[in-house]
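Coming up is one lone chain in structure tokens, specifically the form predicted alone.
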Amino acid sequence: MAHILIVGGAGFIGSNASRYFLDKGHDVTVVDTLELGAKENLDSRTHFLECADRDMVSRSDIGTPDYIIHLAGSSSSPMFKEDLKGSYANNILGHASVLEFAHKVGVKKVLFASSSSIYGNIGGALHEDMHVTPPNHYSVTKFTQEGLSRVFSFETGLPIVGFRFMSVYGPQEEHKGKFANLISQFVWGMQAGKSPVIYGDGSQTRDFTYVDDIVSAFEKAIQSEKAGFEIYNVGTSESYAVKDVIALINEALGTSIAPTFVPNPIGGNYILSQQSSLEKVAHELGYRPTVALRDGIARLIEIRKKTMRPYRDLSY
């Protein structure tokens, strides 16, 4: 069994990954500032350390993990509007700190979260080898993390894998509030009888990916013997209009709540379509998505019915 360090592991994706690897018998250490995470997300079996990722190089109590999954940082474009300099520092300096720590202690492989937002509005099936122009500050930092990782891996020999997540949803996002995925926010609001707010006419599409599929990609990357630096899309390769998601949530809840359509306040940088090509990750890692959107929404709602954890706020 391996020792896995999850940086930002008290957050949404990190806490789901932590529980999965614990159930598989691995030792899991979580490092988190708790600024964007929540301790209640963590399983009691988790070894938890509260610290900033930029302080990791000087820490002596983390031990020597076999693998690092780096998920910490400012995780959405709106966060940059609230704290531009801090968000750049979180994502770029924080990432450099994790890589330095990994090299210092002899980690076997580092996995990290990039983002499909790097693609902007290219359209069509998104391939990792496309020329991209990141459309916002968030995607600029993620593209920079990729470049930093490519050079770091070349110079040190450390295997590094970046994942361009599509639109990830699932349980344990309540602490993110207005920064959570649209599906999560729509479910929370509609469970309370609130009309979900949709920008424009709702025809914009997303490749909605249940968090369990993201975690399965982590496991396959850890098991892979590929070395060097690699970037992979992780999604479902299926695209759904936002307005159609409301129908699926109503179906699962047994409700008939109509959405409220408002003019899009974001403007030209708003992503109109998103659909991943999974050719590379399927061929090289054997990744296949397993959770269909209808099933993922039903699963999330069943979990919510059992827990009804309070959410921080909504973006609408």
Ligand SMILES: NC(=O)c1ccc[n+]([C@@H]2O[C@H](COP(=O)([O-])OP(=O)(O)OC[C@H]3O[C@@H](n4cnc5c(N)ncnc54)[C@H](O)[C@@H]3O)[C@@H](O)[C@H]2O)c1
Contents of the next structure:
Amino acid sequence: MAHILIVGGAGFIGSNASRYFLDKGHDVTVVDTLELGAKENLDSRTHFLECADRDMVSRSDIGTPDYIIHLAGSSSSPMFKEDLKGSYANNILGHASVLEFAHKVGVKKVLFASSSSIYGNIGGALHEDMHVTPPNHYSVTKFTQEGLSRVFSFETGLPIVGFRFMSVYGPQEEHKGKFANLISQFVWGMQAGKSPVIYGDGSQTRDFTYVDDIVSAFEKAIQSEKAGFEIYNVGTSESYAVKDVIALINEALGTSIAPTFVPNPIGGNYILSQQSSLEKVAHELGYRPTVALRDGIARLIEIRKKTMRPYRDLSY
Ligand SMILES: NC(=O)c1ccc[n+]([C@@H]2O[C@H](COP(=O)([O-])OP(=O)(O)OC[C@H]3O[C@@H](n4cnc5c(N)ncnc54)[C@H](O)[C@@H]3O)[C@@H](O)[C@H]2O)c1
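Could you switch over to the form predicted together with the ligand, since the one displayed so far is the form predicted alone?
To see the whole picture, the full complex is given below, headed by that same chain.
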């Protein structure tokens, strides 16, 4: 049994990870400012510490975790439009504070969330060793976190694993509202009979990944003996057009709601295609995705039907 600290654990991915590790018998401490995440996401077995400021691990009562899963921060590109300096500080200085804390208390490994958005519009199967030019502020901070981690690990010997998640969907994303994954927002809206709004002609693709697969990558990284610094893609290696996702949601809901197509308001930085290569993570960590898109959508809708948790707002 290990003590796992999840920074940003009241958020979408963190709360799903917490529940998984609690079910496996581990002790889970969550630190979160609740600036976006929600207490309702937390399992009652979680040891929850609210932190009041953006120095992510400033609480003195955290204890000595064996592992840190660091997911906190400004988790979406539009947030940088609302608060540029604050978002940079949160993602970069916050990341440094987590690494310093980890080194000081002697954790065995830090896992953190980078993002597939750093690939921008490279296209084709995305490999970790590709040359990237992060296309927006959010992805610049993720790329910087990677560089910071590589140097920190080299200087201190702390094992650090960064994950470039593809587009993650699943339950407990209602707190993110307009910042949530497209699938979540489409499901919430379509459950209320609202037509989903698609930018452009809907041929843009994403590698939609059910959150349980992300959590399984965390577990594989914790179990791995690999030291040093590593970056891994986590996704499904399959790519679906956004318009085809609507058909799958209609199928699962038993509805036939037509999407509304609008000119793409985002412009040149909008990502047109996304598909992960999983060669590295499969070979080095033994990661394999297990949830096909049709099944993940059906699972999410089943959970939604039971809970019907209110969501914040939609981006359309
Ligand atoms: N969801 C995705 O599709 C996706 C894809 C790629 C990368 N990521 C990354 O994964 C991580 C988790 O994403 P998520 O979807 O769960 O987002 P989320 O916004 O639901 O979770 C982030 C959590 O961090 C908390 N937080 C923010 N600043 C904090 C601080 N200074 N100290 C402590 N807590 C703080 C928020 O309150 C929130 O609970 C993020 O770093 C995000 O950038 C997510």
